[in-house]
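Heads up, the chain below is alone and in the form predicted on its own; it's given as structure tokens.
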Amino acid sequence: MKPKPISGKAFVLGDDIDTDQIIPAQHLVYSLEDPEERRFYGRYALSGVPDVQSGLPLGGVPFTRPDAFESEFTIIVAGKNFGCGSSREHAPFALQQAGIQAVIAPGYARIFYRNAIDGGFVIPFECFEDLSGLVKTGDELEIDRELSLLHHKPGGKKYPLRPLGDVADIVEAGGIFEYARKHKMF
């Protein structure tokens, strides 16, 4: 089966996102079992990222306005090694929660790649050249996850992206744990 394309508005971030910029430590005391805490943790989803001219995420723009759950944007794109820092597994989990389906950066830390993959949480592209200067934050962006190419609906150009390769039957069953039931691993 085609994978269905992902759509929707791009949030643009810079290098080096860390683990605690995209859910900071005083917000993990929400559960993860309960629907009604785990919402939280979609509210205050990149609530650690610093801007120093206007005290919101590049230029102004909230990532999650103060009184939802869930962001209106779909797709992180961000520069190179996002989800660098600790090993915090509720740092996908935090993206999924406000709504991220994919980011698209030049390159991951190795953990948070993995915790995204694994737990079904976002899928994590990787861009041949670094993006994030070239989306704006609200721009339309489509993902063709099949033929692993980003259409830049603004600009009308389009840019390849590495392809999964072998974690795409683990992103298609949603998560490791999804995979391994499918497969009848256990």
Second form
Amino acid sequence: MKPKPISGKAFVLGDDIDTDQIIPAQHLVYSLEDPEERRFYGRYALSGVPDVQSGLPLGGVPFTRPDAFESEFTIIVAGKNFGCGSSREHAPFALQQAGIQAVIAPGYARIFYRNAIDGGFVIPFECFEDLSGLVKTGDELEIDRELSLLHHKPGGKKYPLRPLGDVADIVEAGGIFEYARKHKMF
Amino acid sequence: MNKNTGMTLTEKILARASGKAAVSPGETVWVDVDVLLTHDVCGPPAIGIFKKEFGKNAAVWDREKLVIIPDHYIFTKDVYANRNIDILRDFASEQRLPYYYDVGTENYKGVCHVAMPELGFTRPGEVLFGTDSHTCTAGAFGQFATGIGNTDAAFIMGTGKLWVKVPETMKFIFEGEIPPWIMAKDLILQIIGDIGVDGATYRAMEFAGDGVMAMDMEGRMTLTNMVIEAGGKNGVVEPDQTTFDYLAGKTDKKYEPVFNSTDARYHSVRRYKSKDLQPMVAKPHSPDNKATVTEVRGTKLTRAYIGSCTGGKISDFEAAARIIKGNPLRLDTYVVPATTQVRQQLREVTFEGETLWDIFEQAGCHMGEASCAACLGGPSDTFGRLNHEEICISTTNRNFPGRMGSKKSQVYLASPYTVAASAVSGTIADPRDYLPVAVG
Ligand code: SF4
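In place of the form predicted on its own, output the structure of the form predicted together with the partner chain.
Up next: the whole complex, starting with the chain shown before.
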């Protein structure tokens, strides 16, 4: 089956966005299962990013509007080392809760990368050049998963993304449990 | 043990744990897990996923191998945080887990990465996964130890296995005796500053050389603790007599240490001359924003914090006490022992005839209970939390925006010596000016 393209608005961030910025530690207390409580992860996703760096190039763009549980953005475009810091799986979970489907960055901290994939939360794509200076917050993007290409609609240009490689099977399965079941590991 | 199979010690551990004669970097292998560690922040969601995936009444794969140490949000009125502890408690009793260290009991330990060695779970040659990024601390013992998320932890709870990509190893060699005013923290801040917060992403970091091997286990733990701040997957120090002596009497379990092959291959080797090392800080807001203390000397501060898995061990407090004793403090100073054992030791260990506890208390330090406390901010009533525009110098390991509380605060990371000297001076200060026998 062909994987569906991912399209929507971009939210742009800088380098080294760590897990405390993605979901500040005081919010880690809500249940991840309770359907009412888990929505708060969406509300507070990226609330730790300093205002001036929130939604580049101008900054000052709230990722989630006050009192909303979801963001209007679908794809995060960030600088290097996205998701560094703690091992909290709440980070990719919070992004998913907010409505993010994919992140595009030149590189990731490994625990975030693993968590995003094994939990089936968001797809972490690696780009070959840093696109956080090219794409603007609010720009319409489309990711062609089959060809590993990013279409930047306002600029009309396409940028290659690194194919997922080894982990593509887990991404397609939807997470490590689905993958393990498919392969009759338990 | 055959020492000549061309593998690093990390590769050898992963080969053994995956039942292979040899592995090489880049290869993905499924390993058998020797120990799984979790705590109060990530334990409850991991348990939730475990139950959802394996069934409400499923038993964990091996109750002797699961260690649960609540430590993050302990002394708080936050109802959600306290509910997390209840979930751990119920799970431990329902699964009859022998290694659960409950809050409010004599069994309570505090910060898991310091409690793990105290309890003898950091065995050379084994594989440890933990739902905390600083799980890498245990690499000081020659264990393969790394952080994972809740889903992976739930997967291990049910299967005892996990996939892992074999990392390349970066080797950091410190040649010669470490000067007495330099601490392990200065070494690791220097390295992170040199290679950057993503300088070791996906890789193992090994610390070696006579400077490192002369360190006690606590010093080595400070090095491996912070490999994650360079993006490292795991940190290791080759086990030796210091390692074995430390563990003697702490574990009954037989372990088989592994060592680097003489022809092991490394991603890179960096050498440092120990005598050239300087007291270091990481300036706000990143652990790789390095400066020597000389460069930032005199910088204004409002608070000092001594605690956490990196900087709240007994040797860290011994170092701080040497400088604080007899000197009035010019900063609001917080002392947070990592574990209940360290807290007890504060009352037993003396410097110049006084217990460390008395030294800190008489100097006017705020004395905290064993836990993570303000190292990661936490609920607003957390001890030592930076709730306002504080400028703090801290022995902890992270200074990202808002890490210790308010986004408006700033954090400088430094060694216990440098933090203590700064607490006495009121601005960033050089420990060499305060140590009783300053040389050089
Ligand atoms: S002391 Fe700090 S770094 Fe260590 S486990 Fe606790 S929160 Fe994490």
